[in-house]
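Shown here is one chain on its own, the form predicted on its own, set out as structure tokens.
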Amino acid sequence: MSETGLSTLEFLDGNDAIMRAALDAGCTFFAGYPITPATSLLLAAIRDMPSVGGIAVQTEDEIAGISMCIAASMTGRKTMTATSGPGLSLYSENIGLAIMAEVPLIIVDSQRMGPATGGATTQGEGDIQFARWGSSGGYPLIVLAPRDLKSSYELTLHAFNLAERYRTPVLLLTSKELSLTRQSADTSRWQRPELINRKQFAGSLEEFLPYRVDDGEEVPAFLPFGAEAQVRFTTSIHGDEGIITNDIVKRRRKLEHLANKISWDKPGVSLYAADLYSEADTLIISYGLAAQASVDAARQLRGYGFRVSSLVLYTLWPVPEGIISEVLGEHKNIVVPEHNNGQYLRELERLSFEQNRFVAVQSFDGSLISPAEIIQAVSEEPPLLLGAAND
């Protein structure tokens, strides 16, 4: 309710609600190319960044436009791209840089029917995978994913929260219906999480190492290009200098650093909403798109008489181990809904307990899972099942 108690209708969809986001977070710099479904999130940037002392560039292509956002973010600013799918492959190799350089950088891919330009206007949400091994030597990223208008907001200040506080880049993961389609939401019933910025260097400028880990800190303390101390920016691996190394010590400890500071499960970082039933032995698992329909069909089943539980992810990379863990534990027959072609179920499967049977539900051609299928696919006796988790 907004502070008169009164609601706050308003008709938005997805990339709004990222875009209103975005500048709630302070985000002031914007750079991207043109694509479909992530081009509204360029317009807006471009209509709205200057009224919040920001700036907004239509890049000549992606490469460009993740370089810019790094680049700015290396200066201090907080900075966002956008793209679908092909563009993130082209982000590829800068990713890696980002990851390499500690920058904090959001990353909106809305995901589109691939492969290669796929269904620009279709609807898909097949980049799971590459969003987490799309860059060289397999470090990690943050990947979240909404699933309606109150998360592709929250999400997007949890992604700048998180962005911050590790110096990381973060990957925000929506897709063309997400992104596309209007809705009336009452607004002021949007949680707004407690902003976090960089830990700024407070210490002597002569003492000044830029990649230096301070005891008890999870990153280095960050100072902008620009300021009276030199501030080393490499692509290559590097020590506490920002020099390139050989030293063997040096650069376990670098790699091991970017590994383990988001490599764990963690309030903060796994992010989900489980909404768990009483000896229940079925489990309905879910994010992005499908967890609508997978909500609305947990509320269905339990009208019908069966005990079914529900678990929305919100963090995808690093894997909520802890929670996926505790109800597979809990729960026997496992429901899968995905909009590509089980991306994710991997991760589940590896997890999984002897009793544990997998029911997948499918659609990577741009057609959206219903409600009824997944009430289908639970209902049946017995239940279409892909085996035993140790098959």
Contents of the next structure:
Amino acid sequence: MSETGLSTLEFLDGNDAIMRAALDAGCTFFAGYPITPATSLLLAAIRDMPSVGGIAVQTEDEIAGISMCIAASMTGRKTMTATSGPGLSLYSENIGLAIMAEVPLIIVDSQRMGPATGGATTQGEGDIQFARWGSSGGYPLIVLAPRDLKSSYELTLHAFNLAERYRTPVLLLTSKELSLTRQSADTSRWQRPELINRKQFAGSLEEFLPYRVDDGEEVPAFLPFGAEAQVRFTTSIHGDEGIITNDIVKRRRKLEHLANKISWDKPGVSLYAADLYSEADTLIISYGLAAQASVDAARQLRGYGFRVSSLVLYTLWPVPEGIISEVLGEHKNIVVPEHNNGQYLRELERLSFEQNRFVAVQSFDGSLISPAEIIQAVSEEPPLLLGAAND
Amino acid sequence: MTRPATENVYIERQDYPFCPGCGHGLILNALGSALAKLNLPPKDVAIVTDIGCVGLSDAQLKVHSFHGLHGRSVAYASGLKLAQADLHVIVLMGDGGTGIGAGHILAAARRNMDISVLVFNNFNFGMTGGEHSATTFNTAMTTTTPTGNPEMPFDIAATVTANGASFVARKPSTDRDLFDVVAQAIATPGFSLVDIWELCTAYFVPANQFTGRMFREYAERSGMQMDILTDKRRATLGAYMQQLIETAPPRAQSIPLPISFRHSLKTRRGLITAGSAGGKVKSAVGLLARAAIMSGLAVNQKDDYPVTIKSGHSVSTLILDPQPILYNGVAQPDAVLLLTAAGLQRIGAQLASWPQDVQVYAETSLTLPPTKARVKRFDSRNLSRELGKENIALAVVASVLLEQAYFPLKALKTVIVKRMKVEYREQALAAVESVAEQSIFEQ
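For comparison with the form predicted on its own, please write out the form predicted together with the partner chain.
Expanding to the full complex; the earlier chain stays at the top.
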């Protein structure tokens, strides 16, 4: 119930929540190519965009989809595209361009079983490392992963805010189960963070340089294509003028800027839900769909008298190292359920302390990890070591 | 024809970084003159450059410039134009770009995207070392066709002409009126393309003893038309989009589901409804789901169907829970509705493992594998005859609701009245009322 006493219960799926948030964020441009389980976002955009004065295009392929969104973003619009693993593969080169040219852009990847065409209607969350390392050069971007309808809505808004603030592509990693499962939800409980719009250039037009980062600023100030001042945009290594350069100083400055502008300790970047139980020695770290079973399992285990903490990560990249280091230091046994072959476990192990023992709970055959499997992993004595399990 | 001499409004610097004798500089000069002839405000002009030597052009210009990935220039140009209709968007791409990006060019022509494409066509890859491109003439020598090109050249101008372009021309870069044709292309509302033939003095010229005098001869030999191929008008995609916006209804508001009924559940229930595609399984279960929400339950509906949609199984799994739902797997259902053979085939393997507390409602003609689950039967032929084929699933769902008494049948009827399209509503209500009067299950 809302505060007005009117019902705010609805029946909708994860993609519905994402598109609602996109429109609420002020997104007015969507271009994409049909692919299960992301297609309903394209359909919703085609249906809804004209109503908000926006444009939605079904493109000839995924490459055109992301290309049009990138260009539209440079006219000042907030833009979104959506695909699944096969399409994300085709986005790869343009994701690199969006990083290089500092383009605010939302990319939804509704994951399904891979590799390649894999299982079109089968669950999978195997694009975790691909999302981060899928473009050449290895420069960072932001990757968020919702776990339910509420976080699908809220993280989409955060994604737009982060894209605008840091002039970067932001990937939203959802999956078939979340995209297509219809659920009841009290939408009045969804939080709406204040909207952030990219910083506009406010100086005199003769002084505008499209890639100059002023002292104390995080990113270059923006002017759209069509502005009175000349706007240059380039995929090539460039200086402040937006022109390809061989100048080693300019090159280094640009690349250091790209490497440093996105990190876990920048404002608004590290999003998570920590539910820490004092004096617990066991911690479940989860994200995406496995977070649902993890939170369920933690709740059940506490009901049985076990002391168990839970950390749900909403930001996957950059790895929220602050909170992870903190909780790894406070716990011994770390249970890591994932719907893949342990793609985030390696990030956690990288940050681990001597006392930490990791227990992996993994499913990549399309079946869902259940709370019972997690409870079993937690209560096994001694805890199963990942190394031992792989021998 | 005199060329306007005001290039410097649009061209920053004419110290072009191209090889001596390369045609690229001639084309950039023609572009500057064309823009001057049209007297376009520089702020309204956006140049999109592709990859290759032509990609060096953007640094020479005084208008907005967008230098993107190889082959994708037409897609970026389309995005710019759709997002900012006031821009005049001009693509500068090489023949290499027309090969790797052919799909985008075709799509832009079919859409009649209001952009102009200038193809800097010198029949080979200049930047990477003289390899053959999509437009290399048959038998021509390049570094990757050392015994002569075995492929036929891509007739880009004829192709876009055949696919809906508004203005298409083919011109040698050396023609004095090139600027005028470029101006016509830019002024055309809709997709325009000028295939501009030129010399690559680094590779193609020496490899083929090629000269500018051979353009027309090669065109004839390859069956390609020079000069203006088409000049016509039709609606652009941008105009279509604008019309959609002007005639769009206000943004749709969600219709909430008020809690108006009481449920009887203490713990979670899982229902699997298994039928065939086209059997309205998803819809019937969706109505039950909404009725459950209106009865204060948390609900989760997962649908399973093959990619073919209109054939094979259609299975909906519904969770009803008095508590919020986190994990939404159903290891063992409480009730299973088996409507058709396709549905049985999809979930039948699980039947053997289900214990006695699973209640199965199965169509009477289905042969079930051995199971400990309790089974009730119904005859779908009767339902089809009495209630209509499209109401079978709903009739069975309503009957199970009556049996299991999760919440009042009235909740389901309310959802039907409020949510179903008027043309289906009467029959659906009649079906629900009919099964309430007389059970469909065999005694």
